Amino acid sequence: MRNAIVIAASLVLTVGATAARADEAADPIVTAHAERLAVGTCGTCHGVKGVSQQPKYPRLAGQNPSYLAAQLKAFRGQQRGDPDAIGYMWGMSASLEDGTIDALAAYYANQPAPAAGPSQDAAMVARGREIYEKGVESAGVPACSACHGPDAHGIADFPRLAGQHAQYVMKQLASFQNNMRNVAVMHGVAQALKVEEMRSVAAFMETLP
């Protein structure tokens, strides 16, 4: 009985904390501040609506808000060590409060997702689709779709990859491979993939709506 009471109390506290964060993010002043940041500051690299036209910067429109918030907090805590994180995002995120981060994540999640990218080499895209949907069994690489969804729109805390710049995807795979982005699952995947396989997957993702 006592354990049940403790669990119930913990659930109440968790739900209350979550609701408080949601209320903070929904505060109109915080929301307006986040939108000004998105348009006036973040938009320089990521596009006003989160659809970056520069292939080295990720497209954020339609991205999962929980993933975006987690990444912004990782930048702020200097826990992401890839070159652009150190060069740009550590400083950009240093003064962001949790409410502003949540509001920024909500802003980008609510923007229309980017359209499919330019057509690529058909054989490369076909190989990329095969790897995405089935993995590479001989190398122990699981299907990307298991975490990122059959349409690459992401699942829960796993990011949307559909419509993402191929150049950006390649850069992140290299960061996973070198452990500059310390994510155990992705380190194993990137280590097992050949460069041409990574290029194929990146090309395929860029063509998805």
Contents of the next structure:
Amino acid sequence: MRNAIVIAASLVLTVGATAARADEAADPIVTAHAERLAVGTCGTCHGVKGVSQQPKYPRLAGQNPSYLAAQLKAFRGQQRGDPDAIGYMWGMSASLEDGTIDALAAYYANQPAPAAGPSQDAAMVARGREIYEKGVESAGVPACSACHGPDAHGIADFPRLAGQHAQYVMKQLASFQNNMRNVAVMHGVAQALKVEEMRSVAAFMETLP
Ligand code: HEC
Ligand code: HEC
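Given the form predicted alone, state the structure of the form predicted together with heme C (HEC).
In what comes next, the whole complex appears, and the chain from above leads the way.
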């Protein structure tokens, strides 16, 4: 666990420096172009303000901007390889320039984060909280809170998970397990999670504001 925290801390430092440079470079024409795209194109799936109602489409509102920018670059570079990434986001991101990506990331980061989702089965949510805060020690699964933060708001490249659609979260955990979404850190975290555990932790996170 100590290793994970060290990795977390060094990632945050690198990403923090990049974000500061992006702010200085914000160009009003690029910002206006990104807002038109967000409202007119991305909004049809993700919601105009990034709070999609359909669980297939992840919520983007209040997400950390450096995470959003990194994901748009991962779709553009065809590195996120699950079927929905290929089917929906490879094409959407193919012609986005870096400046537009940064401006889109800033647009969603500045929208009010989604409210807590509907309440769910209490026992499942309680089990999910336990996994989130303590991991599954017998299976070597670390606490999610070590990287995603005590309130699941994430930081820098560690995404916000609070208020995200549980169904989307489940799908991502499965994609980390089978490496269709190939990220070493989350593969290590997710590989030993059972379906029931994934469902519980996803339900818990959706109930968080
Ligand atoms: C036709 C529907 C559709 C449109 C339009 C669309 N997306 Fe997506 N987007 C998706 C789907 C589906 C996913 C989930 C992919 C997966 O499961 O891997 C996604 C994922 C994402 C993610 C990853 C979120 C996360 O939490 O990791 C970002 C960021 C994103 N889209 C941004 C955009 C932007 C910016 C645009 C406009 C330029 C856009 N999307 C347009 C359907 C869409
Ligand atoms: C060692 C740090 C670390 C730990 C511990 C960790 N994560 Fe992650 N997680 C990450 C990173 C980094 C990413 C972003 C991956 C990427 O760049 O695509 C991520 C991404 C995710 C995503 C994708 C979010 C999205 O919007 O697509 C989910 C879901 C997730 N983690 C769930 C969990 C759960 C559940 C746990 C606990 C069982 C957990 N994580 C523990 C580092 C961690």
